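A single chain, nothing else alongside it, follows as C-alpha cells in the form predicted on its own.
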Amino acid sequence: MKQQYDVIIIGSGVVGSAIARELTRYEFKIGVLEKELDVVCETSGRNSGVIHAGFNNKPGSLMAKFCVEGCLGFDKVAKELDIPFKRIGKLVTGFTDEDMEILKKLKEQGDKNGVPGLRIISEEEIKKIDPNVAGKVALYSPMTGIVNPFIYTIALAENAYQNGAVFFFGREVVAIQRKEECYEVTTKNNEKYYAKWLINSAGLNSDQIARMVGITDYTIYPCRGEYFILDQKASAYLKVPAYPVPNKKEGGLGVHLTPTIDGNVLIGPSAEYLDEKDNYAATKEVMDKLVAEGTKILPQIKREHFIRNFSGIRPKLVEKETGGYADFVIEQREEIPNMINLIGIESPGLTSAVPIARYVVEKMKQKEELKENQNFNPIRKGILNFTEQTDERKAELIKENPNYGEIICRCESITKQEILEAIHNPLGVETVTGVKNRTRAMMGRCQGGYCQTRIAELIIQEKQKKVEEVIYSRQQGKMFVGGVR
C-alpha cells in the first residue's frame, strides 16, 4: 500500500511530537517516522526535565524567545495535557565578587529576555529558599520549572494520534528523493512514504537527514553529559534546583543538583564531546566528578542516595574549540521546496518545544494557506496516579477495579492496572521501557528487580507474544534468548 501523507515528521522526540501535535490543528494527514521503537528515546528523555526562565540564552536568539515563550506557556500545557509540572524556582549560585559579576550579567540578559522575576539575592536569602544549598550570592528565578521529560513527549505524541497523527516506530530513515510534487522518503526496512511537506526533527541524526536533500552546511558535534540519579531520601535535602555560575566554554550548564517531578534529585551533567552518537555510557571518572561537584552544591549528599547513572548527548552545532551554543537552526530554503529544516536543538529544546512547533506552522502558513481541524482536541488524559489518590478513592477504585489492588511495582507503588494501561497506550508501543517511561514502574531503589519480569510477563500475556518476543527498549534487544522459569 502507498503511504502518501500531507506532511512527513521524521523524529519522534519532544519537539517532532510538538510539531506533530500542532500540525494536527490543520486538516493534514500525517506520518511521524521514528528509527526507535518509541518516542523519547534519545536527547529529549535523557536530560535534567526542567523548564528554564530563558536567562541563560542570547538576547534576540531563537533559543531565547522560544525558551521564554515556552516556559511562560507551559501552565496551560500541562493543563491540556493533564501531567504533572511544578514551577518550583532555581538558584545560580557563586561564591566569590568574579561570580556575583556573572550573575550580574545573567539577570541583565535574562532582563533583556523578558524573563519575570529574577532576582540577584544574598547568603541570607539563599538560605531562606532553601537551607542546604551553599553559597555566598545566587540569581534567583522564580518561573523555572520541572516536569517529567518522558511524560510530556509522550503526551504530545499522544495527543497527536488522537487527533489523527499516525506514528511509524522503528523506521529508519536511508533516503529522501524529490519527485515531482513530493518526496519520496525511504526506511531501512525498504518501505517508501510520500508527502508533499518535509519536515526535520531528527535531533542527532538531524544533519544526515539534511545531506539526504542536498543540505550540506551542517555538521553535529555529539557532547554527552552524566548524570546521577539520588534516591528520593535525598529530596528531604533540596527543594529548588542548584546551578553553578555557567562557564561559557562548556557545552552544557554545568554540574547542577535538580529535583525531579517524581521525587528523586539528579546530579549532572558534565560535558564530554564524543565521536559517536550513540555513546550512552556511565563512566567512574566523570561519576567521580559528579560526586564531587554535587557534594559541594549540598554536602548533605551521602553514598547511599546513589541508585543510578544515565547519559544523554546533546546535538550541538559547535565544536568543542569553539564551545557554548549556536543558535538553533529552523529554516525553509526556496531550492528545497515544502521543507522544514531543524538543526542543532538542543537544550533547552525541552522548554521552547511548542514554540518552536507553532514557528514551523507559520513558516509554512508562508507557503501555502492552512485549513484548521475543526476536530482539533487539545485535551488529553493521562494514567490516573493510583498513589496520588487519597484514601476514600483508593477504596473506591479498587472496588471498581481489583487491579488497582495489585502493586506491581513495590518502590513506586505502581499497580497493575496502570501498568495495563501503558500496555495498551495510544501509541501501540510494546517494550519494556515504554512501560516504564508511561509509569515509573522500574524507576525505584531496586530499579526493576522485583518488577520487571512481572511487567514482561504482562505484556506476553496482554500482547499474545512469546517469551523471546520481548524487547526491553530498542531493536534486536530481546530480554530472553532462552528457556525461562
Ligand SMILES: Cc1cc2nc3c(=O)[nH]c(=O)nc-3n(C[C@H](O)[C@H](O)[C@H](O)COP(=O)(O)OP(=O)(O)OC[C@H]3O[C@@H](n4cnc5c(N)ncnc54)[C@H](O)[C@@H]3O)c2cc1C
Contents of the next structure:
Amino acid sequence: MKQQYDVIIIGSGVVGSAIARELTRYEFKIGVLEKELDVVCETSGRNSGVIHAGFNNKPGSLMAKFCVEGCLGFDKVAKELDIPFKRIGKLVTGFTDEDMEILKKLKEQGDKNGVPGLRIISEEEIKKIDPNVAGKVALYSPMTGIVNPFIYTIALAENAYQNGAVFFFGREVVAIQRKEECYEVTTKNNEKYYAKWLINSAGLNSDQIARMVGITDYTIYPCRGEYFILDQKASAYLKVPAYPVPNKKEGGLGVHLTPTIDGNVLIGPSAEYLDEKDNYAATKEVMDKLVAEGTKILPQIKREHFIRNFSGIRPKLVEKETGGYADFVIEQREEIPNMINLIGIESPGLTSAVPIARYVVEKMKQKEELKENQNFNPIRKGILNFTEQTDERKAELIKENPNYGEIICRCESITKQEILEAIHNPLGVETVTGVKNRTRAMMGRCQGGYCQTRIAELIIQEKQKKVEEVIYSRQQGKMFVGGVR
Ligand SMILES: Cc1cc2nc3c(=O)[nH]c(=O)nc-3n(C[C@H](O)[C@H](O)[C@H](O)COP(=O)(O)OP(=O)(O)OC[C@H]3O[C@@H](n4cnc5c(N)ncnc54)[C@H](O)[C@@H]3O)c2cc1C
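Show the form predicted together with the ligand, please, the one above being the form predicted on its own.
Time for the whole complex; same chain goes first.
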C-alpha cells in the first residue's frame, strides 16, 4: 500500500494533533501516523491537565513564550473546540523564609514572561482563596486553568480530521528514507507513506525518529510521574491546584494537588528517572510518598478517597545528574530539508501545543509559500454532556431520543446516547478506552466494574464485531477470548 501526502506527522499526542489542525488552515494533504489505536495514548493523556500560566519557565525560552501564549489563548481554543475549560487559578505554597525567597523569584520570572496577575499572598489570603490549603505564604496565579487532556487532544484531532487531515492508527514508523524530492516512511506493518514534509512529533520516541534520518544528537531520558486519583467526594476540600515550592533538582513541579475539570482530585506526580520509555507501573513506595506529601498540603484527605493510580512519562532532554529543564527543541536542519523535529516536549507541552503548532507552520513558511485553505472551519462540536443539562433540557432530550434515558455508566451518569456517539467518533476509533476517553464512562468510583461489559456489547453491536475482536486499548489487548454459557 502506497500513500502520497504533502505532510506526514508522526505521532498524534496533543502536539501532533495541534499541528495537524493548524496545518489544515492551508492547502495541504496531511497524513498522521500513530503507533497506537487512538490519539492521546501516551504522555498527552497522562498528566495533571493544568493549563499553566508560565511562571515556571526561564525567560526567553520557547517554553516560557509558548506557555504564556497557550494559556492566554486557551479560552478561544476551548470555545472553538467545544471543550470544558476553567481558569480556576493556582496556589504555590511555602512555609519558611527560604520558601518566600523562591516564591518571589518565581513571581519575578513570571512577570518577565508576561504572566498577568501574579501576587505573593499571606496565610490569611490563602485561606480566603481555599480554606483547606496549608501554607504561611503563597504565590497566587489567577490565570492558571484546568482542562481534560483526553477531550482536548481528541477535539484537536477531530477538528483536523473535519478539515481534511487523515489519521492512520496502529502505524508505528520504523524506517525513514530520503528519496529525491520526498521522504519514504515505512511502518511496522510494512506500508510505505510518501511526503514532501515530515514532522517528528513522536514524544518519547522523537529521538529514535530523529536517528532514522541521521540526527544522533538527542537522547530522551524518560522520567516517570505517578499519580493517585481521588474520588469526586474529595473535591469538596480543594478549590484550586495547590503546589509546593518547586525543587529545582527534581525536574518536576513537586507533588501537588489538582482538582480535575471533571470533579476528581489528583495527587502527584512524583519524578523518577527510568531506563525504559514504556514502564507505566505504579509503585507502593511512591504511592505511600504521594499520600504523605498530599496530606501535608490537604490534611482532610483520607485513604477512602483514593480510587486509582496512573503514571505518565516526561520526555526529558536532561539527565538525572543535571536535573531541571532543557528548553523545547523545534528545529529544521538545512542538511535534512523539509523535516521538522520536535524533541523534549515535556511540561508545559499540553499548555503550549497550539503555539508550538503555529511555530511549526512559521518554520514551513520560511521554506515555501503556503496557500490558505478557504474552507477551514475552526469549530468542532463535542458530545453533549447529559448530566450537565437542566432537568427541563434532560426531559426534552429523553423525549427526542430515548437513548438519553438509559444510563450505561452509573458512577458518572453517562447515557447510551453519549456512548453511541463516542463509538461513532469521527476518527473511527473502536477501542473500549476510546469510548472511555471520549465520555468519562468507566472513570468513576467503580472504574468500569458496572459499565465496561455494556460498552463492549455496544461496540460489538454497532461495529458488527465478533466478541473476540473487541480491543480494550492496545493492539494486542483483546478483551475476551470467547463467550461463556
Ligand atoms: C507527569 C506529567 C505531568 C504533566 N503535566 C502537565 C501539565 O499539567 N500541563 C502541561 O502543560 N503539560 C504537562 N505535561 C507535559 C505534557 O503532557 C507533554 O508535554 C505533552 O503531552 C507532549 O505531547 P506530545 O504530543 O509531544 O507527546 P505524546 O503525547 O507522547 O505523543 C507522541 C505520540 O507519538 C506516538 N509515537 C511514538 N513513536 C511513534 C512511532 N515510531 N510511530 C508512530 N507513532 C509514534 C505515540 O504513540 C504518541 O501518541 C506533563 C507531563 C507528564 C509526564
